[in-house]
Structure formats: structure tokens, C-alpha cells
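In C-alpha cells, one chain follows: the form predicted alone.
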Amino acid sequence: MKNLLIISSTKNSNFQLSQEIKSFFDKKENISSSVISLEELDLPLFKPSLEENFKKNNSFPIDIEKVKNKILSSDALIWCSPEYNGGVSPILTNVIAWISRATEDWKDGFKDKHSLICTSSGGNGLNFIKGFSLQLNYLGSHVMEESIVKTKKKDLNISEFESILLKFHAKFSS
């Protein structure tokens, strides 16, 4: 059984997109999929002094541990986030920082995992996809070249949506 984690940065349209993706994978055999919304977690702003405190006490906050363990136990990751100011959303940058610092090796949560980047944004989301793809590749993820993009002006093309998800499924389930 492969474990797929779908991470939504926000509770709005990206959470809805995450749920649509989960529904697709719920119909597949040998896949266990779950959705986590970063907005529902109490993640402090990453600061090196705060990290030092947590390491000194040998204890990270429960929500950091929760998302870290979910990411570590996953076989593949799907990221759903809007584009913020032409880039990666602050909440997503924050969680990446915490995961890279709360694991033994800073790449543990990402290396050798297949990742698919999705966005539901007001604009075209392409700067987010490009920037986040660079970051995930740097962290050791195998980032799929295609992405799922939903905008205020362009709804999902169902056949394109399913085609991308089928290709992603083939990459991590073999």
C-alpha cells in the first residue's frame, strides 16, 4: 500500500482542489491518501532562536511533529497552494523550513519522493510552480514536470486533470 499525502496551504479553493484529488485517488487500489491543511495547524513562524529552544528541550511543538511525521511516512506528496506575490505562499515556506530543521537530515522529508505541484490561484500560478519546483528539486524530490492549475478565469479541464493524476500515479506506485 502506497501512502499519498496531499498538502493544502489554505482552506479555500486549494483545499477544495485537494479534496478533488483525494477523491480521484480514493478510487485507486493500493493507495491510501489523506489531506492535511496547513491553515489548521498551529505552526510558529520559523526563527533560528526558536528552533534552538525546541532542540535544547528535545521537543518540537505537536503540530510540527504531526506534519513532519505525515510527510516522513508518505511515499508521494501533492502540494496545493496559491501563488502569493508571484511566489510561494508564506505558510508553505514556513512548513518547509520547519520540516527541514526538525528532521535528522534536512532533506529527509523530501528526498526521493515524487511530488506534484498544484495551484488554485487568482492569477496563473506559474511563478509559484516554477519557484516551488526549484525548491523541491533542491530538497531531493522528483518533481513532476506537469502541474494542475486552476484559476478564477480557468476551471479544471477534467480530462487534463485525470491525465496528470494518472501519470503521477504511475510514477510513485510502481
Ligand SMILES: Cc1cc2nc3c(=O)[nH]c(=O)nc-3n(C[C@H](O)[C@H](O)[C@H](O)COP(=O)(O)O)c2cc1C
The other form holds:
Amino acid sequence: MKNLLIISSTKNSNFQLSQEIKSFFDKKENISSSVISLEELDLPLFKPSLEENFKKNNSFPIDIEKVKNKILSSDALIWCSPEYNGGVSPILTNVIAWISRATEDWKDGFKDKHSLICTSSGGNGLNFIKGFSLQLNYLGSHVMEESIVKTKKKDLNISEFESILLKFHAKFSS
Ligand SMILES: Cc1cc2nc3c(=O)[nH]c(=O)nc-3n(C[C@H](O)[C@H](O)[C@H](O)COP(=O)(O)O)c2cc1C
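Form predicted alone already given; the form predicted together with this ligand follows:
Full assembly next; the chain just shown is listed first.
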């Protein structure tokens, strides 16, 4: 059984996209998929001084631990996140910073893991995809070249959507 974690940064169209992706994988055998919605969690803004305070008690914020454990036990990650100001949304940047500090080695959550980037954005989300892909590569992930993109004007092309998910499935399930 392979564990697939779908991470939605926001709770509207990107969460809906996450659910559509989960429905696709629910029909596949030997895949257990789950969705987490970062916007629903209590994720304080990462600041070195705040980390110091938590570390004094040998702990991290509870919801950071929750996301960390989900990430560490997953075989593959799918990210559904909007483009904000031509880049990565603060919710996602924040969680990446925390995970890199809450794991033993900063790359532990991402290293050698297959990742697929998806976005539902106002426009084509290309700057987010490029920027986030660079970041995940830097963290040691294997990022799929293709991405799933939904915009305010253009809905998903179902055959393209399924073909990208099938290719991703082949990568992490073999
Ligand atoms: C602060 C902010 C900045 C944004 N910047 C961009 C942008 O650079 N490019 C873009 O395509 N959409 C941009 N958008 C639009 C969001 O990508 C769009 O509303 C997206 O659907 C939000 O995701 P959600 O429906 O899951 O909340 C921005 C929205 C906000 C709130």
C-alpha cells in the first residue's frame, strides 16, 4: 500500500481540486490517499524567536507536528496551491519553513519524494509552478515536469487531468 498525501494550501478552489484528485486515486488499488487543508490548521508564522520558544520545551506547534507526521509517512505528495503575487502563497512557504526545522534533517520531509504541483489560480499559475518546482528540487524532491492547472477562465481538461495523474501514479507506485 502506498500513501499519497494531497496538500491544499487554501480552502476554496484548491481544496476542491484536491478532492477531485483524491477521487481519482480512490479508484486505484493499493493507494491510500488523504487530503489536508493547511488553511484549516493552526500554523503560526515561522519566526526564529518563536521556534526558540517552542524548542525550549522540546516541542513544535501541534498542527506542525500533524503535517510533519503526515508528510513523513507519505510516499508521494501532491500540492494544490494558488499563485499569489507571481509566487508561492505565504501559507505554503510558512509550512515548508516549519517542516524543514521540525524534522531531524531539513530535507527529511521532501528528499527523494515524488511531487506533483497543481494550482487553481486567477491566471495560469506559471510563476508559482516554476518557483515552487525550484524550491522542491532544492529540497531533494523529484518534481514531475507536468502540472495540473485550473484558472478562473479555464476549467480542467479531464483527459489531460487523468493522463497527468496516471503518469504520476506510475512514478510513485512502481
Ligand atoms: C494576495 C493574492 C495574490 C494573488 N496573486 C495572484 C497571482 O499572482 N497570479 C494569479 O494567477 N492569481 C493570483 N491571485 C488569485 C488566486 O490565485 C486565486 O484567487 C485562487 O483561486 C485562490 O485559491 P482558492 O480558491 O483555493 O482560495 C491572488 C490572490 C491573492 C489573495
